[in-house]
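Only one chain is given next, in structure tokens, and it is the form predicted alone.
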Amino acid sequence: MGPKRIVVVGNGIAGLTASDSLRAAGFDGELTIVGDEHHAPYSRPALSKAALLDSEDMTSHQLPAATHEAHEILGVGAARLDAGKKVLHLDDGTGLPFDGLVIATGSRARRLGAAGNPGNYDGELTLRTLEDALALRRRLAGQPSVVVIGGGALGMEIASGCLAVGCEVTLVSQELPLTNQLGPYLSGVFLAAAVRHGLKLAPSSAAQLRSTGGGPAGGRTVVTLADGSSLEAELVVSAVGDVPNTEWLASSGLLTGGRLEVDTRGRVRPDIIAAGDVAAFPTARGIQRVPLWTSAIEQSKAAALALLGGDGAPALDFKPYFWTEQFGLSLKASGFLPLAGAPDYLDGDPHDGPSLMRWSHREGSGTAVAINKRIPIPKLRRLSEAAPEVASPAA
């Protein structure tokens, strides 16, 4: 007999997808969704892409209305989990009993914090939530000078958006931007585009923040670099990674070395599943978190079926997919990243118009990448799986 009462903790894309998948698979019992944000699920990737450049009415982040007909408890977070008694305790004192539990609490932005006060400094903006995006848009309206800390995809997307609205932007990065995410070849392509658009670079192995006084509204923030030099800006945005929201699980007995690990079907145990940024799951390259939008969706679909069907449900067949838009370039990648060496070109050249390329990996898999080229995701995935000699634009 399957669960009759399922509680979903987290109202982001992982919680939404799990809820929809449960209903699609035939679950007609009591479904409750708990979310610490006050509004409906939205597209987080859009916040650092189109949403920063939207007209006055920001709409790029909006998702279609949910159809799962769950009871929603919003604006309330999870406080702790009594896994033995199967009760979820919320931070308003409420206890929710369950037969099945979906953990989809996601992650939060890692913060640098000010000198002597890490993780708590109002002069440092991050971009993780809808409220973060609205706050950043308000600040950008005055075209302030901006320092972005972090050379990953998020930091580069933020820098691109700030430049597009007329700000002077300096990017602080330990490595060449995007090297750790994409590899040196593609990093070079994007770095050249960024410099053409006016991005200034400040390489540094570390960065520390302090205020010149007057608070975030009246003062300026100083970013001190590893060599002792400093940058002063009216606005500082950090994009230095994320932290999974697992603190509420500290006494649950479900964490392994501080991580929430799941099996190939997304199960922590038969009656508890986890998906999205909070979960570490088995991949071809080990057990790891993969905090990407499409990863959360794929995990949630597989885990929902496992909660209802157990071992009879199919294991997750994870195929990495990543995309970014910045500095006039749009990249789609199917396969594992980052990439070493130069690619096999299937079409075009990224330095001169749209291009399609492929990298081969030692274990026999591949990664296909399209830049400024319209190509359906299934076709890109087929190219990543095909052998180089048969991979072609017509495949």
Given for the second form:
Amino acid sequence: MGPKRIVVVGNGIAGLTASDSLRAAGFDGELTIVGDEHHAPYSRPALSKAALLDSEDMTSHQLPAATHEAHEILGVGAARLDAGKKVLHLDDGTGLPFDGLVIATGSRARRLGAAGNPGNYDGELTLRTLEDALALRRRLAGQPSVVVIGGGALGMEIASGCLAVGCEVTLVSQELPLTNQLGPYLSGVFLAAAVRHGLKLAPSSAAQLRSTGGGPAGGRTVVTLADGSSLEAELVVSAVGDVPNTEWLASSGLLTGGRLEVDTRGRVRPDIIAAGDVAAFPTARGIQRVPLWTSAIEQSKAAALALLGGDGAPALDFKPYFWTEQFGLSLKASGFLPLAGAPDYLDGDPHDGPSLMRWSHREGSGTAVAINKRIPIPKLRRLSEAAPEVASPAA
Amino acid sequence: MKIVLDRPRCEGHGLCEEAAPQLMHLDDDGELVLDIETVDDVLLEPAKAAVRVCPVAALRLA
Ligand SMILES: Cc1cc2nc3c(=O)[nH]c(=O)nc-3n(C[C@H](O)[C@H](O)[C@H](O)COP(=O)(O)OP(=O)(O)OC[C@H]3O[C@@H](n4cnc5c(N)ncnc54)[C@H](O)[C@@H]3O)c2cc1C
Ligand code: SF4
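Form predicted together with the partner chain structure, per the form predicted alone context:
And the full complex, kicking off with our chain again.
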């Protein structure tokens, strides 16, 4: 017998997709979603892209209304899980009994914080939530000088958005930007575009943040770099990684060395599944979190089916997909990243117009990357899977 | 129900095509083409899946 009462914790794309998938698979029992954000789910990827540039009203992040007809408890967080008694305890003291549980609490922005007060400094903006995006847009309207800390995809997208609205922007990054995410070759491609757009680079790790007089909001923030030098800006935005939201599971007995690990069907145990940024799952490169949009969607679909169908449900066949838009470049990548060495060029040259490239991995699979080229994802996936026999652009 | 595409929003990611190849595809220029716009009960689930996966909400059901 399948579960009668399912509780979903987390109202992001993972919680939403799991709920939709449960309904699509025929679950007609009681479905409750608990989410500590007050909003309907929205697109986080849009927050660092089109949403920073939307004129007047910000709409790029909006998703179509949900159709799962779940009972939604929003603005309330899960405080604690009693996995033995199968009861979820909420912040407001309510206890929700369940026979199936979906853990989809995502992650939050890691913060650098102030000297002697890690994780807490008012003048440090991060970008994770809708409120963060609205706050950033408000600040950008005054075209402040900006320091962005973190050379990952998010930091680079934020830097690109700040430049586009006319700010002067310095990016602090220990590695060459995007090297860890995409590898040295593509890092070079993006860096060239970024510099063309006016990005200044401070190749260092940021050590400390403090404000000059006037309070963090009014005054300027001083960023002390690893070599002891410092930068000053009116606005500091950090994008230095994410931390999974697992604190509420601390006493649940479900964490392994602090991580929430699931099997190939997204299960922590038969009646509890986890998906999205919060979950570490088995991939071809080991058990890891893959905190990305399509990863969250694919995990949620597979896990929802396993919650209803157990071992009979198909295992997750995870195929990484990543995209980013910044400095006039739009990249799509199918396959594992980062990429070592130079690619085979299937079409064009990324330094000069649209291009399509492929890197081969040792196992025979590969990664296909398109830059400024519209290409159906199924086609990009096919290119990544097997080396193309004829590299005809019309194929 | 009808699938509605907000064309200026569409960035040609093609995630929707992957979710519902029976309903839509990107043509050679990377423009999204809705092969079927009006969906019946059978096609409603794939249509929902396609609408949901689009990270820029360029698709909706009306
Ligand atoms: C600015 C930005 C840009 C991005 N760009 C890209 C991109 O270009 N491409 C890409 O693939 N990915 C991108 N990502 C990553 C992608 O957005 C995430 O992988 C995805 O949103 C994860 O969804 P999720 O549902 O697992 O987590 P979340 O979206 O974090 O949802 C979890 C929800 O649970 C809530 N919650 C947390 N704790 C509790 C609790 N105790 N009780 C109740 N509710 C709780 C949270 O408030 C949140 O609403 C980006 C992320 C950000 C922030
Ligand atoms: S997923 Fe969205 S942006 Fe991508 S092709 Fe489909 S409608 Fe366009």
